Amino acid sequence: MSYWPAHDPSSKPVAGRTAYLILHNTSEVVTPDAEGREILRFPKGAIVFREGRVLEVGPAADLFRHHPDARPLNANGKLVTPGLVDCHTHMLFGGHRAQEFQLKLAGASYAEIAAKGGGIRSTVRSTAAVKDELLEKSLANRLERWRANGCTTVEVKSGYGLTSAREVRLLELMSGAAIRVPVRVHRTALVLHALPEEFADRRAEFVTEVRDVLLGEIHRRGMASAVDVFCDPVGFTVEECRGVLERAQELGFPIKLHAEQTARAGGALLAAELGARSVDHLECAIDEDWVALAAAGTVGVLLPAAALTLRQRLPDAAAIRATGARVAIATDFNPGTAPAQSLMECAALAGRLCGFTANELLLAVTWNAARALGAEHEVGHLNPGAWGDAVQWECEALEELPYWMPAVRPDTVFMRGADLALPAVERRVWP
């Protein structure tokens, strides 16, 4: 099963797919089960990889008997988990907004900064000014940083183009960057992010162009695996978003929403109504929203770095548990509200601010995050048949991952059962 358009270079085979090896001498192997309902723990366990997939996971003694021809690889007594999944980033942009951060610290609101020409539009101007090759290289470098931090699957949103031509440009650059780095890249078209300056007095015309022109172009060229919108008082209304999202679904796109960030405006209920894969932010969501998401099977994605920057409260883990909703955690990496470059750091924040357990946090950055991308059958766990994407950490227990700050670093990262500690394994063009 593929989660990229067939001609997307990010889906090209990697070296090591035919490897047959057994990763052993772990402190424990920890993985969500195949349904993402609970965490399975195998003390001193092992994993067998073959043809890039997980063949078997369990007690090391049993696996050595079952696979006497597998090449042994020593984990040196360390913890092994699935590769992490960052299901919400905006990492393709130019410039930074460090000065705006100082304004936020001084008390300026998101809306006040945007009204003065800052915010998203300032990043749009900076991004437009950067040459294509530099933007692509910058994205490749960021993707490699994520891999080095244990993320083997990363979603990258457009959204800093705003107009149709500039959005298409960014989606094309994502494809080029994905070739450079051995990370699974999911391209999401964030088609309603902010109103372009060119459409300042033509709001309805802009929304119509996105719905009737941009979505069709993205679909025709196979440029994205999902469509996203910003449903918020400082973004777009529920009805504006509904029209665009329903058209996206007609074209066959899965949909996602930014919602309930600066105020509760109905985006979470819209996401549930339309069966969105995920709805992200949710700082201002109430219990009714979480209950609706649980019933719809829509993942609620929390973004602790953004909430911390904007001094917002995150929901309480116990309250979410009571609704039965699935929760993912992501970096929301962007130059304005979440310049966060470590998913595990964000998980550690969520544990402290919300009260999630170590098991819940692992689910939130693996299986549930994969579900938010529609990739839970392939990644986010180490059950037989999944891609052999795994991380050997510089610690021995799952409970240590959200405990240490700064976050625990990976010792080794595996993609499709191959140890990719050295770039040369991929034989790709590196930045």
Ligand code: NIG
Contents of the next structure:
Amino acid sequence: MSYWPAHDPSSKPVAGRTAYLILHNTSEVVTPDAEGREILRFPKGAIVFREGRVLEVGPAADLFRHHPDARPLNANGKLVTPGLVDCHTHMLFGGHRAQEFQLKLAGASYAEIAAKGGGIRSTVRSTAAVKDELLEKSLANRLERWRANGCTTVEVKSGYGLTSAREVRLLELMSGAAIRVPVRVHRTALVLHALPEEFADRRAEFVTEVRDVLLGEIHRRGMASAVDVFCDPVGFTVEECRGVLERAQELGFPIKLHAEQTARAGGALLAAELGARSVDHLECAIDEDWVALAAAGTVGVLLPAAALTLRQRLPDAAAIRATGARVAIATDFNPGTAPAQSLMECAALAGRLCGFTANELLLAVTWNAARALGAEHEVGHLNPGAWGDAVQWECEALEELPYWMPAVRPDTVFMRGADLALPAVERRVWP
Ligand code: NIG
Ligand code: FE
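Given the form predicted alone, corresponding form predicted in complex with ligand NIG:
Below, the chain from earlier opens the complete complex, with every other chain and molecule after it.
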């Protein structure tokens, strides 16, 4: 017999009530199915969270019957989706490149700016100039801003260090920032991004050092959960990338590539051949690339903010659909090509520029993005067993998400089944 009076909910143990709740009175709950094939819609549906995970999702009447002891939480007639997953960001950097953006608009190409010592190398200098503590806090603030915009899982790449010592520093700062915030952080070591000034005439030596020294150090210290490279005429060749990626795979790292961004150079086919988790950018990819990605199960990640900033075209949704490839959308947040701080805003742009449906866009920023991180069993959907990471939006219908610009704001963001307080997003986050 229970010690607690059966009909007095206020007398139940507090721990039990906070870890066991039923979110109800939604306009609808929408989630990818467990395989990430379709979007399931539960009009006026409910979700039960227990011990941080989703226990059940479905019609509210059924869930109330199955879980009479769960604490009810009213969604006030709002739309509920899984927490979003931003699977591609470079949000650990100092400074900005707003002046360079003006040069781009005046006609200078990405390659011309890079050749003059601008571009990635200028952010490497400004990142080195910021003190550790400030850089770590700035990353934590950015992660909080992402959470306020509905992202509960965020990938962060290194890549503005370039040399081994500076890359290791950035990966260390990432862990420091990650423990300051509730967002789930996936650390990616972007080990071939640009040739560091220190190695200006020693390209082969640099690639060898990354392959034989840096990767081993990152592996030994457990500093990253994936390895990335920039395969492009302004980055590194297919053969340089292949050597580094094969070594990363020998060490057990999943791999990703930035590829087919400023020109089609063969990185997408390399990604498919090596079984990469994702290949990102693809502005210059052709159908053959998408077919290969579909066959390999590699996610194609579109970065609309970067394409817009560099005034490039994005692929057509119908053409991608015909290949059967999985598509994710990410912010690519970085000071050079994508000063974009809202993933939903990027999805709204991709909807318009490519022709994706609301269902496809939700998949692209949840399940498919989780898959690009190898995290689709845990996040990116609200099926039983997934983490209780969800967003209650300031709107009623799924179709509103890619419709409003600026993007619809989250009303409440749940992490591990708890409605944590959100930071104020109007605050300036730059150091
Ligand atoms: O994803 N393409 C390479 N890396 C970034 C840009 C980095 C930069 O310009 O600072 C990107 O677009
Ligand atoms: Fe990028």
